[in-house]
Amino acid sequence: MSTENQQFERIPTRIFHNSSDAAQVVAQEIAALIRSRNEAGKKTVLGLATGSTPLPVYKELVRLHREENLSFRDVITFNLDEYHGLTPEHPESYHQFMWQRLFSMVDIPSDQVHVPSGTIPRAEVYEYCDRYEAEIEKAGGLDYQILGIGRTGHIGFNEPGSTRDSKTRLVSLDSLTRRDAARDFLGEANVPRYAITMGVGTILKATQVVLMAWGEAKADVVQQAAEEPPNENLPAGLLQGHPDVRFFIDEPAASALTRIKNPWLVGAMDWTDASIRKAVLWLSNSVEKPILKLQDSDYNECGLGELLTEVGPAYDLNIRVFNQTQHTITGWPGGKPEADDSSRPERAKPFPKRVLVLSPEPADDILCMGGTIHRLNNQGSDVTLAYLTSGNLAVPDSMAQQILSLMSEMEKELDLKKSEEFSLGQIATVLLQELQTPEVEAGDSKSIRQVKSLVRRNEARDASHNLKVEQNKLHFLDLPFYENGRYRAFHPDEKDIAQLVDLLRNIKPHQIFFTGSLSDPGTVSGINFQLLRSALKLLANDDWISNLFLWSYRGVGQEWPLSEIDMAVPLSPDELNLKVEASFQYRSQRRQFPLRDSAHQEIWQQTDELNRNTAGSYDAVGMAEYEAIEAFKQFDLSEIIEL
């Protein structure tokens, strides 16, 4: 049933901590539903979903298979949806994806397992999916559906314009499906245009609907579906109605529902500073009035009525949220020296610091910080930069084919001496044969695999240059969790921790800028989070730890709201610049990052526009005029932990 507080979402929708919790209340669901019918001599038939968001769910269904004897022998499944023209050996193909993380861990009959061929000839797919659509009919129907939700709302690779009744059917995709899965495939080019998908009427028909998501990336378009009325544009939102849908989430991907972003508008409030600063800088914003004209009639008019009774009057308030705000504002990201720091982000002392910048993949430093990164530096500071992995899967093949082959051009047409068996040039030769006639089947090889990584880490030494940093302050750890695996099919363990705990402990930083907080666990962001999580819990006796202070930067593309803010960092126009200087070194991330909004800029278009943004939001609430701000959250270390 729904609370007062859930009175805006039209899909009932249970929030978890993390999505590990979550996943345990699914399979659970879902083992209770197998062994019930089993009890009943019935089988059970389970619709899946593949990506990152249903791991979990199926790490758990084998840890309950091994260790609880849950057994699949009368369960029968049908997957969403395969890319057309993909073999089922190939390794982004759905099919290799469930056995690899289900099926070959479980005792379910090969036979009783269907996932659509993506082998189909284009003139026989009609009528194959209608045999799809017949085969699951002839089972009993679909029990227990889930479902994960894709950035533009789709369901399966049912994308924006798929109807209520669509059925199992060949699908053009969207572009911002085929640019988010450009990192899979190694590149945009490499992606499949078409796909087989179950369509919304067939889920519609299951007998119980879950919706999984993690992660802020999904946040408002989980909101949308869950709250705002049912439209084509948006798939999920589709699911509206049905007698048995539900979403799980974990609270990154509940941060824009209404009463997490705006709780005073569903009920009775426990007033802390929190949501004091959250409330005001929101009506702000909603009666486009700076925080010091605020007035008590527009606390009335806008639902902060209890506030002004609690906690007011306006102008107390607006007083108290301003000086909050503006004490938020530094050009000292690391403490300036010899100045009283009552009502500055980050002490005085010690100084200069000791400062540890955490990349998960190279890039992300530049994007998201660039312009502080140059302040620390300048001001002082002493300056690591640290890329927790190569990065190597997010380069295009055309890259490295265009060094490669100007390796072996440039030995033939320059009469290099060839002074050992085998010359740079004849090796490039070979590795560019091997990039032209790939097996696709096996993904890269680790020769192709290390030249992509060369690529990245020449370009962060360009872009750390820009900055002035030094070259002996950059650190590749080239974490084997990514070195050995694939974007979905990483495995972190112990030796990626120790390396993490080995840096630490080597720079014994007095700050650390990280990212990845709020991101889905199974990103290479997210993984690196938890790395360093787990990293800092074996540290956490060590001595200087207790002068540590822990910055987040949000993430490429994205920005903390005004209210989460605790240092905001002003760059002149010359230091946006140079980031965006910077930031062009990246030439192997042309279009390779999923662009949150416009599909026309490149990352340090977007990135620069994003810190024009930031520093327009603080003029709005009137604060100084900046040209741009990078911002940054405050954790302390037993947050860190908890989270």
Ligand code: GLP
The other form holds:
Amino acid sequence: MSTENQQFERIPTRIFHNSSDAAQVVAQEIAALIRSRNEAGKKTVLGLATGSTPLPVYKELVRLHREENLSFRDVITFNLDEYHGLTPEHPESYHQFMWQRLFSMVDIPSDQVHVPSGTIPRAEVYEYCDRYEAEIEKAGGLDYQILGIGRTGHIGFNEPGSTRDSKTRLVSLDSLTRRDAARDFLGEANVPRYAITMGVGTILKATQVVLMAWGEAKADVVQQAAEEPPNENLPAGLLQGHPDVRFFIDEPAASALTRIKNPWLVGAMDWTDASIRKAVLWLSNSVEKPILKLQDSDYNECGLGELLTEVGPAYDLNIRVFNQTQHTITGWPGGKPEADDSSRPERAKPFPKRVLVLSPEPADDILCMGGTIHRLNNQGSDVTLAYLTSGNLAVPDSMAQQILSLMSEMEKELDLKKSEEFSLGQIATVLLQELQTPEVEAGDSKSIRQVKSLVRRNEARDASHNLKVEQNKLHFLDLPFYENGRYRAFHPDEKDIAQLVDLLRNIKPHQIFFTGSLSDPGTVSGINFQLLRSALKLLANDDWISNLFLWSYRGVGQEWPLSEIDMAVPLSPDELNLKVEASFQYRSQRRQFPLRDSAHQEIWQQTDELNRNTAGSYDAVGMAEYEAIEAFKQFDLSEIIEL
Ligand code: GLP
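Any chance you could show the form predicted together with the ligand after that form predicted on its own?
Up next: the whole complex, starting with the chain shown before.
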């Protein structure tokens, strides 16, 4: 049943604290369905999805099978889609995905499993798809269909433009979808262009449909699908009107829903400091007036009359939020020594501070907070940059090839002496051969991954050198979960946490800068955040922890909204240039960060624009006009541990 605060939602939506809580509920529902149908002597027909989103559900189903006797003997499954052109053995095929994550770990008979084939010759695809539809019908129709959602709003591979009554068919993939898959396939060029997918119509015929979404990257598309009138440009929105469809999402994925973003529009409020700030900044933005120029009439006309009555008049509200916003700005991110710090984001003492910047992969640190790192360092803080993973999965072959060619040629050209058993040049030649005849199935060998790690290490060294950070202040953790995994198949464990605990204990920082709290917990930055959480939990009783301030940077290509910024660090034009210069060093990361609106921008252009825009937002609400700003949100230790 929907409540007042869900009045904007056209699809019943449940918001969960985190993805594992949501996945538990979905898995329990599936288990209950299987059991009750078993009792009635019926088979259960499940519609299954791939991607990172359903992974926690599959994990829980496997647990239920192993520990609570859930049997899949009478379950029939149909997967949504498959890339066209991939053999079932290809590591990125959805066949592999499903067998590795679920089918091989439960007792489902293989002839009850259906995943569209990626190897049907083009001429036979049409007929094949017809048969797929017929088989679903023959099995009795889908009882329970689970879905993820792509950033184009696709379900299965039904890209924008798919019609409500579309059936299983061959489709071509949207360029954003292909860019999102680029990391899985180690390069966009390797991502198939076509796929076979169940249609929107096929999905709508299922008795129950549950769409899941985790992480802030999905927030906008979830909001549109749930709240906007359905249209074919957003296939997930076509689920509206299905008699039994539900969205199960985590808090970051819910952040753009009206009840979260503008809660005063959906019902009575319990006004708090944070919600007042949010409302006033939103108002200033909506009516395009600086805070101090907002009038009672602006509040009344934009649905904030209640705030005015309870906490107004406008003049008081304006001053209050103006001051709060003003106090977030500081040129001293490590605290200003000898200054009154009563309204500064950071403490004056101790000074200088030990600062630890945690970067999920090389580049995140510089792109998100290069200017701040430069300031901290310049102002005397003891800054350590720690790179949690090597990032080697995101280095294109072409880059590794360039370096190996250089090594192999150097030997010939410079006539290096060949006394060692294997010269560097010989090793390079062997690795080059490997790159030229890749075994796609197996992925890169350990040696190639090492070469790629070195590429990123050296980029990190060059970039931090530009910012004048001493080289002995760089730590490369190369966490094992990453070295032993691949995208969507990372298995972090105690070993990773232990490495992080050691680092924290060695440095005993006064400030930690980190990211990932809003990411899908299956992504590299999401995993790194979870590891930090676990490490902090273990360290919660250490003495030094009570002096720790935790600052979060939002992530590459993203910035905190004004109302959530606790510290805004202005950058001078020269500082912004320096940061952009430093970002240039990350050559292996060209075009690696897929953002819909910035498809043709390089990462340094994105970061430059983002920091200028943040300064622009401060200016627009009536603060001083700066060239650029990097922003941070503060977290309490207890808040992090509970996230
Ligand atoms: C792919 C799949 C979809 C999935 C989407 C989102 O394109 N075909 O079924 O929902 O990606 O993936 P993820 O869950 O990894 O975000």
